[in-house]
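Next up: just one chain, as structure tokens, the form predicted alone.
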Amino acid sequence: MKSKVLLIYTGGTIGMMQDAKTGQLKPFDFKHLTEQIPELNKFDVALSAISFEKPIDSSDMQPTVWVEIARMIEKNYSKVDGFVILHGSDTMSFTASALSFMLESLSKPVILTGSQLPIGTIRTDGKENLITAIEIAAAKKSGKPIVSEVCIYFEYQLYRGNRTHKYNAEHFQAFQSANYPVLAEAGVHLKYNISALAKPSNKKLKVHTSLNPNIAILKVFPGITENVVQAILSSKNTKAIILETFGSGNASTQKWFIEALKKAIDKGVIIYNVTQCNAGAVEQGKYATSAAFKKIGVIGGSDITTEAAVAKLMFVLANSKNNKEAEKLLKSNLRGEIS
């Protein structure tokens, strides 16, 4: 039987076409998808598509939209073998990370892809990205999906979604996964890195739709002032703060800085230490400049990306009873987001 793949168009460059009269970019109708990509007719895949009623630019991505995508997947989960989500690249890593936490016990592929150039342009990277993403979403071995996690496919590489970071706005190779190996590479053949792929769940899919967006990011830099730090730490209704630190989790050891963090923690604010580096991990206590964090209760984020930390915090805050439970979840590897 043919594999069934559902395309979900949220918006983004990949779905844009140039209007012949005005020259402006506008979303094209996915009913005419095969007119733009006739290669899809050669697939031995049963394709269907749904689109957001009002496609959005990925810069406008919100947790409410993640919930909408998750519900679309839940509604169609038993009907298809895999999903391809067409999404703007700017916030794709955030969405992939969020979906990885929201879709518990996933046993089917959810592949996000997009493009740097609109699919209607001659040099677009969108065609290859879409074609291969569909092929991966439909791929099976012994009747079971080869991929059973939330991924990003971009420019011949398949990545674990919650391990990615968009690092380039100019090149077609827009994403990196510095702390986790590539899951597959597309060349003459599609080569899967089987040992790196998540094992499919034998449990029923559980979709979480509760997220708490009351978080903030405090990125340290040389010369950061006490006023700035206090403004972020004391922000109203903020439940957790990602502390973006230097290197392996280091920051200023000035007395006022440590005291400000401790005061926030004592008030119940979670501080999550994440490195500013694209590669490597937070190791609190490795240097004297991070030893104080461990003492006052800052939680080390290991090698999690900032994008995944944002999504994980929103998920954990909404799905834990108290800070002790939240801390346990933050330190745990829930969906392959930390080593």
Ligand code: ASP
Given for the second form:
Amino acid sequence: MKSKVLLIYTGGTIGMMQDAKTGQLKPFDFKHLTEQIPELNKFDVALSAISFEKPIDSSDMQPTVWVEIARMIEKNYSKVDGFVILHGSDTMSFTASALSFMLESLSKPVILTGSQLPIGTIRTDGKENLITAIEIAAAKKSGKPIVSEVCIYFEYQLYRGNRTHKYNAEHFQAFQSANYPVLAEAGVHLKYNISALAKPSNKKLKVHTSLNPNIAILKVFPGITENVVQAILSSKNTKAIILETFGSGNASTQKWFIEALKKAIDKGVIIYNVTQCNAGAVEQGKYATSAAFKKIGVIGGSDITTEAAVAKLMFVLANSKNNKEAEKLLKSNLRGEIS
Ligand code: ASP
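Form predicted in complex with this ligand structure, per the form predicted alone context:
Following is the full complex, with the preceding chain placed first.
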């Protein structure tokens, strides 16, 4: 039996081609995908494709679009063996993180991929990315999918989606997963890192479509003014703030800063401490410069990425009854997003 894979084209560079007349990049017709990539005909995979009516540059991504993608997956879940989502690389890590929280008890692969150069260009990285992403989405062992989580495949590497960060706008290798091992490597052979892969769920897929976008990011820097901090902490309707701190979760010990944070926490705003570093984790209390955070009720984000923290906060805020429950969920490893 051939594996069935559904391609969902949301937009981004990968699906663009140059208009012969204007020279501008425009999305190509996904009904004619194999005209662009004849290699797809050689695959022993039953491929189907759906495209957003209006493909978007992923910098225009919104939580409402994540809901749209999650619903497309839900609708087709029993019909196919795996999904490949074509997506711009700019916000791919955010989308992969959001989908990981929205798709509970996943037992099939959801692989996001894209490219730095459009498929139609000679040096495109899109063909390899797409072809191997399909191979991974179709891969089975003893009749069961090898991968059963939300991943990003880019430039010969498969990553856990909610561990990734786009760190390079120039190189074909655009993503990094600094705090979690690569899940598979594509060389002459496709080598899976079996012990790092999530175990498939034996429960029924549960799709969560409620997200609360009332969050903010406060990135600290030497010299940040009280004005700026106050403006973010007291912004209307904001329910949770990612405090992007130095190193292992440190920031200024100035009295006004700690007091401002405490006041926000006392008013019910969740403050979530995430490091500005690419690798490593927040350890509140390791240094004196983070000890006060622990005391006033700042929640440590461990080794979560900012991208996954954004998605997790939106998910947790919409799916918990009160701040106590939200805190419990934030501290728990829900989808392999923290170590
Ligand atoms: N700006 C594009 C996007 O994220 C870049 C890309 O496709 O990689 O949609």
